[in-house]
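The chain below stands alone, shown as structure tokens; this is the form predicted alone.
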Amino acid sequence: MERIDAAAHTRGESQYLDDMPLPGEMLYASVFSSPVMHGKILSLHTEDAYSLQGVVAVLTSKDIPGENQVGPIIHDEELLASSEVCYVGQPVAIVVGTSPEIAMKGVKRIVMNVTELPAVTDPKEAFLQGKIIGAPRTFTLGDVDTVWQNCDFIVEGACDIGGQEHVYLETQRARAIPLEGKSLRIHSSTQSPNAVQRYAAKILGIPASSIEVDVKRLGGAFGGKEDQATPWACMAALAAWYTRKPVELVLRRADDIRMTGKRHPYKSDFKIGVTKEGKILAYEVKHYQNSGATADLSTAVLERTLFHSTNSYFIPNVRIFGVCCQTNLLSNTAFRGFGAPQGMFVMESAITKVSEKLGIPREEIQEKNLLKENDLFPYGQRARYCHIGDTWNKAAERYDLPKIRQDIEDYNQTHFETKKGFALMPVCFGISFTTTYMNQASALVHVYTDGSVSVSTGGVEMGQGLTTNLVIAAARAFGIEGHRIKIETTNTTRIANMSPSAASSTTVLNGNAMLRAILQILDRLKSLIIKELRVPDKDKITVVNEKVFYDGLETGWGWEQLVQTAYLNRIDLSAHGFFASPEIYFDKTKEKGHPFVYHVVGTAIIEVTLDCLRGTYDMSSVKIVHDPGRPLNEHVCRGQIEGGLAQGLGWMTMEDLRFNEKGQLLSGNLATYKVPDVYFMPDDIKIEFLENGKILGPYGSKAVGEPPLMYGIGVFFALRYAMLAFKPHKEFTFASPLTPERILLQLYSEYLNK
């Protein structure tokens, strides 16, 4: 089956929130936000905004009837700042007008007087000042302190890892519509309809059942709409509640970039001990996460950093420390990979520094320390069906690694101003929400009397191909054609208490819940066939290509006849399915457990060509061997791998978030913040699959959303290889992104002060 959304998307027929028909008397909201990093609010003057014709309301924290709180994990985030502002862009007031333009003009007429307070932007400085969120955490394995004396070499270093803007095509937006009684319907561009429902109810002081949230699809998210979509939906809800009219709130691109959180920047220190052959005996790392002003999802992001700090390697003695540091920048949030890329980058940096110190090729050290079956992760889980070695070997053989290495060495010996580099990037990524209770999902399936099928789940389609996967799995389970299956909008009145569409778990959770509902209906239909055809064994009944078989032989019954007969016999053709991932748990007091259902693994080989005089570079090729299990749809799988790769390459090379001393974002538009385009991407991208079964996903499929992003980390080390080929004896930093400017500053650092 082709990806079923593709035709409608490319013709512009797919409907998003803004494509919905406008309700009568629609109003529009715009947000006044803090112009300063940190300060006490002395006064807020809204009179001039009210004097503007068309302004209907100006709402502040005083107008919130319920609780002024939207913090998802730690309750430290006000919807509208009441007495203190903590970052540039923090929402303070909502202006509601008869048009978007009038609402924005009203925002410009608001005046806020503030006494500015000291601010901090560096996570290590925040840590030293005691500005931390939650509690520091440490994962340990073995005895690091004792083993240092057994190491032939000990290497230390530091990493400075940049953040990343989501750049989803559809910016943050929501539409709230008052219903009869004290209830609202909210259409939101969110990955988490349940969060919008829960916090809108809290803000308004009403039961969650009085809030209906409906999501058709998102124009991209990448984690940026997991919880950061919630405040904007709550603001629209507050305005609709106050005015009793429909209200829409849409952030312009510049406001979206200025007012929403990013991937967390990190500063990390590492220490690694190895034998003279390159076997890693001990590893210690300290991660200082720049969380921003409030917690958002920072503690959960940090946790996944800790889980993935050893990446694809077995290290017998490990100590991994992490802390969320509170600064006066935007509250950073979920982003594809959810903290794992930062941890993996530091691990790869440590191996690279060992390689440079010992003179052993980086890939030899990597291969020597790859995880093997039953190896122990630092968090207590053992590697099971973890085929990282197989992907490494297949990549090396399929793409002829010795030839790649020799060709690059030959090129570098015969070229002065340009140098080539390469790097291997193995990835091992755990699949599940690390908060155990979130690993649950429900589905509602109806079969209609004409044989068509309606499927509702808690999964949100945001471009990742969920709809296609669900249709394929449902059609296969029922034994019918895919055109009969309709995937409904994601709605809190049909599916309650849903987990976010995140953590690469949407298909495994919602797909399995759907299959359980389908199996209930099929079981009832098979019981009917036993009665009607007078055959003894239910297990021998199958439906294939819309025909009913018994013991492999056609019965003469078709799908539509089967459904009609069931209806006439008063058999229930609807079912609710529920799925909870089995055998997962984690004890946070011991920092040990079995948090992941399985791991996704793969290996990428990345080649680059660097112009050492200009600092510019070309991505020559990326060649990947990826373990997708048994993919439901190869188009979806390959699309996710290529898209994730692009995002990872961009994060490592060109996506450079810069703030000035006042906390204002300097790279606040798509002219100053660069993202990968078709000319940036390698001309040569090859993807091979390493298939294996025994996976909990529907029909043996594995998650594919997040892991491919981390292949892009390898480009940093490929560029570093080329830099060292040009200047072999220089010391280069582990600071990302590795932009052309940063490359030149490092290559020619000796000239900076002359």
Contents of the next structure:
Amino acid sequence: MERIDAAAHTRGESQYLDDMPLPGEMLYASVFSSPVMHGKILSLHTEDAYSLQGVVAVLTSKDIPGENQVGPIIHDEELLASSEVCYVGQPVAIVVGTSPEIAMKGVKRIVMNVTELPAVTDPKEAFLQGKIIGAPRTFTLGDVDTVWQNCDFIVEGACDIGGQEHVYLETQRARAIPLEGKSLRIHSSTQSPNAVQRYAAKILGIPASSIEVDVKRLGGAFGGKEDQATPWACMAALAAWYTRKPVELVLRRADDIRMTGKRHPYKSDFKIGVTKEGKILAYEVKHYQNSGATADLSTAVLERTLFHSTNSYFIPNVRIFGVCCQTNLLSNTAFRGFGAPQGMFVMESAITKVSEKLGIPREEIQEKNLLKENDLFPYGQRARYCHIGDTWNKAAERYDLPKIRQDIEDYNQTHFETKKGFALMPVCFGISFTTTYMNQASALVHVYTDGSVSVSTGGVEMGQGLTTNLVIAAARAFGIEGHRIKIETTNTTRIANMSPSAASSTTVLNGNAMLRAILQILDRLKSLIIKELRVPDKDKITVVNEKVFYDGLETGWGWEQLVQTAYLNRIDLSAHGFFASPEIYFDKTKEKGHPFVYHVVGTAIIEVTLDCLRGTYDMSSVKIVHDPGRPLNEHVCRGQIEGGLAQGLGWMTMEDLRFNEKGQLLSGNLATYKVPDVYFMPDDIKIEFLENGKILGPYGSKAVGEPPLMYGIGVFFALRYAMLAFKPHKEFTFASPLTPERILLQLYSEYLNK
Amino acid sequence: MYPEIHFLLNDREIRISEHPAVLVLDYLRGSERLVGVKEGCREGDCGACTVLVGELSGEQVVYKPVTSCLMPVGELYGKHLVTIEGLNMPHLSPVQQAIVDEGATQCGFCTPGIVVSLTGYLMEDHQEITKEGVKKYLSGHLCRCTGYRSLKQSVDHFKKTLDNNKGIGFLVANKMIPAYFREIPARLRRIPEISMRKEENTPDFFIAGGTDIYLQKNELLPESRICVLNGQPEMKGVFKKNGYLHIGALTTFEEFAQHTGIIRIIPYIREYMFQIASLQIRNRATLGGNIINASPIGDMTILLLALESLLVFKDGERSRTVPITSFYKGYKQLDKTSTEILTEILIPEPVSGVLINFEKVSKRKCLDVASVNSAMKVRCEDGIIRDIGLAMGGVAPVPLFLKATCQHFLGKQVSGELIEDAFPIIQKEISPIGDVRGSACYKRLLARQLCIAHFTKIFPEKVKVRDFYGTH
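Next up, can you give the form predicted together with the partner chain of this protein, since the form predicted alone came first?
So here's everything in the complex, that chain up top.
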């Protein structure tokens, strides 16, 4: 089946936030932000902005009627800085004008006097200065300290991992509309309508019930709108509250990149001990996360780094340390993978260094240490239905790994200035919000008398295919055709207290909640029909293809007749469903528990060709075996895998965030921050599915959003393979992204300054 | 009041009086509320705002995809502007259907622009539908969701549905684009020709293709006195005269690269183009604009420098010719008065045996600004270098012609040693600074590498990359 929204997308008829018809009297907001990394605000001069024709309001922290606070986990983030600024791009004031251009012009007229304070950008330096957020965390398994002496080899190393800008094609935006009395409706491009509702209410000092948040669809999000859509929506709300007019705030691309958080850069140190056969006995890692200026979701991101620090491997003795380091950079935030990619990158680096030191092929060490059923993760959960080995074996077999290896070796023997490289990348990713209470969802389902169905859930459509999946699941559950199902906007008046659409869990949680609502309605309908048909057993009633069957036999009743009869018999045709993931818990005092409902696994083989003269490279192929459970929709599932892969490849190669010494982002637009394009992505992408039985999603589907991103990590090691083929005796760093610059400077270090 | 702009927008005839520098994107989304056109970056990098611009060419209208975020409305006079709304029919077009069938859309924000570009591809006449063709038309589009595999796959659907036929006539006849396209040539002809208005005698800004000036002066332009240069046919096109190829300063990158006279001189020009810019930008960016913009890293400038081109300036009736090699005086400082307009670029018709190579290294291989770029022109007689032009970008405040290095090569036999000896001279001539495109030491290293690349590509039988790594 095709995606439910595909045709409208291709016609340009899908409405994004600012495509909605404009209300009369609309005003537009623009944001003034800090030009310095760290400083005390001495004075803020807004008069010149005010005097500009068309400027309606200039709002600062003083104009906030409620609490000036938007920090989601730790309350350390002001909506508008009041006395101190902590990074370049931190919002300080809002200008509201009759056009976006006027508002932007007003922003340019604001003058802020600041006394600059010392700033720090390096996470390890921040750590040494005691600038940390939350408490450091340590996961342990076995006893690393005593096991080092049993290891034949011990290898140590360090990683320097770059961040990543989301580049959702639709930038951050919100439209706030004053309603009667002290209430507002906010249209927000957010993954978290509940957060927008909660914080807008807090900012304005009114009850959450006075704020309605409505979300139709997002033009991409990737985590960047999980928490960081909230401030912009709150600013639009504040401006609408103050002016009593509709206010729209749309960030232009350059402002979006300059002012919003990114994937966290990490500095990590590892120590790994192995037997001479390559069996890993002990692994110790210290992660210094560059959290940026405020907590945002950093502590949760760090937690997932710890959860995934051993990736797909069983290591009997492990100590994983992690700490959130506060720096004077943009406040980093959720991004597809949510800390897991950094943890896995370090693990893969450690294995690679072992392989290079011992002269054992990387993939042999990887394979030897893959998780097996019932193996223990460092966080106390056992691997169940976690078929990482099966995906590895299937990939090796289906894609003929020995031949890939041989061909590459042959090529490298016969070529001088170009070299090929390959790497395998197994991925094992836990599904659930690691904050247990967030694993809940609700849904509201109405059946109308003409047989059409309205479904509201707390899930947000951001391209991940939620609406398609929900339509398929709802149609299957009711036994009716998909065209009868309408997925409504995500709205806080219909669904309360929703969790963000994140953690790859949106379909699982909201789909199950929806199915529970549907089952209630079906149950009522079945009770009615056994009365009407005078048959005894409710459980023998089924609805298939819009027809009602009893015990497999047609009853002559159709869907519409059933619904109408129910209505006339005063049967409730609406239901609310609720779902909470079973059996998960995590005890943070012991750092042990069962945080994940299941794991998604897969293995990728990545091949590259490196131009050793120029330092540039081509992705030759990516071949994947992925475990999707039973996907509700194959287009959606494959699309998520391919798109995640592209982001992972970009993160490891060209996506290069560069700041100058003043903390200003140099790669602050799409001319300087490059993401994969049609030529970068290989033509040869193959994806095979691992057929797998036991699954917990609706109709056996598994989560898919985040895990495929981590296949992209393999490209780093494939490039490194090619670099070593060119310069076999050199030591290379584990610094990402591996740009052509990093490659060339390492290949030719002896030619520098000559 | 601004002069009226009379043009066709989808199936409607439009007359507006906007400031000519207003962006087509802002006009479409703001005034017309044609919101299928999306704003993704406002700098020509993402392609979400792509529209087709149709121009009469003989009896036909030729359509080109361009990014509406870098095009002034002043240029729309007499043209046909097509947005996604203007391509919609009650049923899905082959492009739309292919994307639906492949599931090649996720969040959907980039999709309308992509549909517009691919439709532009199918409207192109007389060419087979190929995978490379589809990629070329996707090149200026960023999609952050799909990873492009499914989009590339659309080629199979086109081949099937269209039976490898392309062109507007075929598409209209088969209801693959709306029927109104049939009438467009006649309707465009009915728009009265105007002699290009002398809008401003002393404008603040001249706008050529606009692909760079809109990045630099975005907010300033709609409030300034501007002169939209495009529409002056005398400044477009390529012809041969008196031993020179004359190139109108407003010739776009794409027109330049597709011209047979140019291909004869620079046989691989179309391959270089893939690295230089996306199709939408190549359809807008002009050679003159690239030269006057004076970016030290302009790709076409570097190429024209190596070819030792001449620049022709006009100031009213007065005309002056300046060698490009002496045109750049310092960072963005030009040998040009404020009233002079670059009208022509002259490339000396090469004597036979001249070989040309262009090299570019950037973070992303295609459609990115270079860390360092370089072009070399060389002619050997009996193995002796008799003529050489070597230019390099990103290594100095100006696009650099490596005079001393060229001098070193002249009159000598190509050998590994000769090239090794050139490295210190190159390093002396260049003075790169570290920036977002790369550190100074990286650029210095690239200068060496690209010099090797030129010679090993042009003289593969004489020098090999391996020769430069004796100590390997």
